[in-house]
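Only one chain is included here, represented as structure tokens and corresponding to the form predicted on its own.
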Amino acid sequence: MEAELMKSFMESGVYKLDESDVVFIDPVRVLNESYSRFRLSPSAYYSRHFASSSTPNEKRKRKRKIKDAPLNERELCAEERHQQVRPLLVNAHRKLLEASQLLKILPEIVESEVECRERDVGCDFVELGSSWRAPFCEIALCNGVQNEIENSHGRKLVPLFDNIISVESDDDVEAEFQNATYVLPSRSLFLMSDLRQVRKLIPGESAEGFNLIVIDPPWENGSARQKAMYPTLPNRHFMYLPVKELAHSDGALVALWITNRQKLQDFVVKDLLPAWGMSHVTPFYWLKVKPDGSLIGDLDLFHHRPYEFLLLGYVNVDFNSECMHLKESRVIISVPGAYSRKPQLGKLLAEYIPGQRPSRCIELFARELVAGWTSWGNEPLHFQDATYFLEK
């Protein structure tokens, strides 16, 4: 049985640890399905350095500090929520540890047999897109892109910012900007802009809307701010996302990534989800592990839980008709990539997406592209730099 699961995993990047309730995912294998001439370098994707596990004494010291500090009302709510989900996560992690063949190859998964090219800091798309230079920025692409303007050197130029760029090719497309090369997957479409321009993606007719809407907002986050990893936005700005307008008339599944902060959880439930018109909301969980299968941190460490929430709900769905039903207890396990990079969800959520096939999918606040998907944000090319890829 495990041999069959391993064979399926090597092909798909998804290992079902408990039918469909607990799955392990290798995001590199999943994303590589978007490319024909290129593949992601595992050593570039899994660029985080995982410290060795703390000794028992160190763990006890940290727990004692948290225990001695009195918890306020919000922290008590957060702790209660953690205790409710803890058995589910412990059980999911146990199932991973029982998958001996998968554990054996995990260290190999996160390392590439060929080192990728050394990466520079890269272009700061956020800073550039908000500067006076933005209207003058053009990206050069090869064939397969709509609305191109060919210059005297035979390259096609399109405005980079506030412009919908659509890859019409069935093959990967390379693009150049500021002496860097970017790899664009086939049939992908993206708009690089700030929040004011996202309404450009609202379809002319709701029957042309999206069946899956993935949202990974840059929540206000002290850790992100201190590390200057990415810019954040005030949480109330996200209420103005046109989720209902983007949704297909046959309904849409909305997947929202959210942190463990109780203040944020309260805001999302009381204000954000009603503003978007989401119903039948169900939490999924992303449990993060190291290449040896151990959790990236102590499960009970209060301010650094080794898991995140993924809230799933529906928009424009008539629940009196036949519809997919979300499971209450699904856990997604993976080795995390670069800071705040989430695993790709299309394959994992396919059975729950309402409406037509193939589904129309969009990611808001995207930092990478996926074949056949629409991506919007102020840096959807962030992880498309060619130095993240190897040629097949």
Ligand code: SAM
The other form holds:
Amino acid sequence: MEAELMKSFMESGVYKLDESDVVFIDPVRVLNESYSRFRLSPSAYYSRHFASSSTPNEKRKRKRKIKDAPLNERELCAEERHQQVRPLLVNAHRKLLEASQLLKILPEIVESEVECRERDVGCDFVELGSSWRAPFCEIALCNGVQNEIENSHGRKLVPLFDNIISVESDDDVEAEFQNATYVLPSRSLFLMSDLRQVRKLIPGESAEGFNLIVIDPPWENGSARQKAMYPTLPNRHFMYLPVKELAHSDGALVALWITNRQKLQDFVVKDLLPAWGMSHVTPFYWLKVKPDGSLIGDLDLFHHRPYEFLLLGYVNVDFNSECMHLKESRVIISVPGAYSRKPQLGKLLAEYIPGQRPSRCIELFARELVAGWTSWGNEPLHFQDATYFLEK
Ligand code: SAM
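Condition change, the form predicted on its own to the form predicted in complex with this ligand:
Entire complex below, previous chain first.
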């Protein structure tokens, strides 16, 4: 049984630890399904950070500080929520620790890749996109790309910012911009723009809308590290995301990443989800582990929980005609990627997506492309830099 699960995991990147309630995933293998000529470099994907964990003494110090300070009303709510979900997470982690074959190869999967190409800081699309130079920036595409203008050297130049770029090819396509190469997966489409332009993606007909909408907003959280990584937006801005307009008339599953902060959780439940018309909401949890299978931090450490929330709900769905399976919380376990990268969710959520097949999927605030998906954000090419890839 374990051998069969392992075989399937090596091919798909998904290991069902418990019927279907707990899954372990290798996001690199999952993303590799988007590419034909390339594959992701595990050493570029995974964070080196978890190889050297902080010392037990440091952790104890932080924990004691929190324990000594009395919790305010919001913190008490957060603690209560944590205590409710704790048994689910402990059980999920226990299931991972029982999967001995998976645990044995985990360090290899994450750390084995010797080949690690030197990576410069890369293009700062966020800064460039907001500068006066943005309208003059063009990206050169090899082939298989729509709306191209061919120049004298046979390369196809298209405006990079505020322009919908669609890869029509069934193969990976390479693109060049400012002396760097980018790998674009087949049948992907992207719009690199500020929030003000997102409405360009609303389909003319709602029957051409999206069946899966993944959203990972740049929430403000006061962390200096995050501020350096990407710009954030005040919560009220997310109320203007055209979620209903992007949804397919047969309905859409919306997957929203949120952090543990109680103030944010209150805003999302009271204001944001009603504004988007999202109903039948169920929380999933992303539990983060190190390559040795241990949690990335103490489960009970108040401000540094080793898990994040993924709220799933529906927009435009007629619940009388549709039979939805989304009733219980589930746990997704993985070793986190570097730069706070989230695991790709399409495959895990496929069974909950309403409507036609293949489903039409979009990611809002994306930093990567996926074959067959639409990606929008102010830097959707961020992780498409060729230095994140190896040739197959
Ligand atoms: N899900 C992504 C991943 O796993 O890599 C991370 C998304 S990150 C939380 C939020 C993204 O939103 C960042 O790339 C950030 O630059 C982008 N962003 C911030 N402000 C934006 C704006 N006004 N318009 C478009 N994108 C914005």
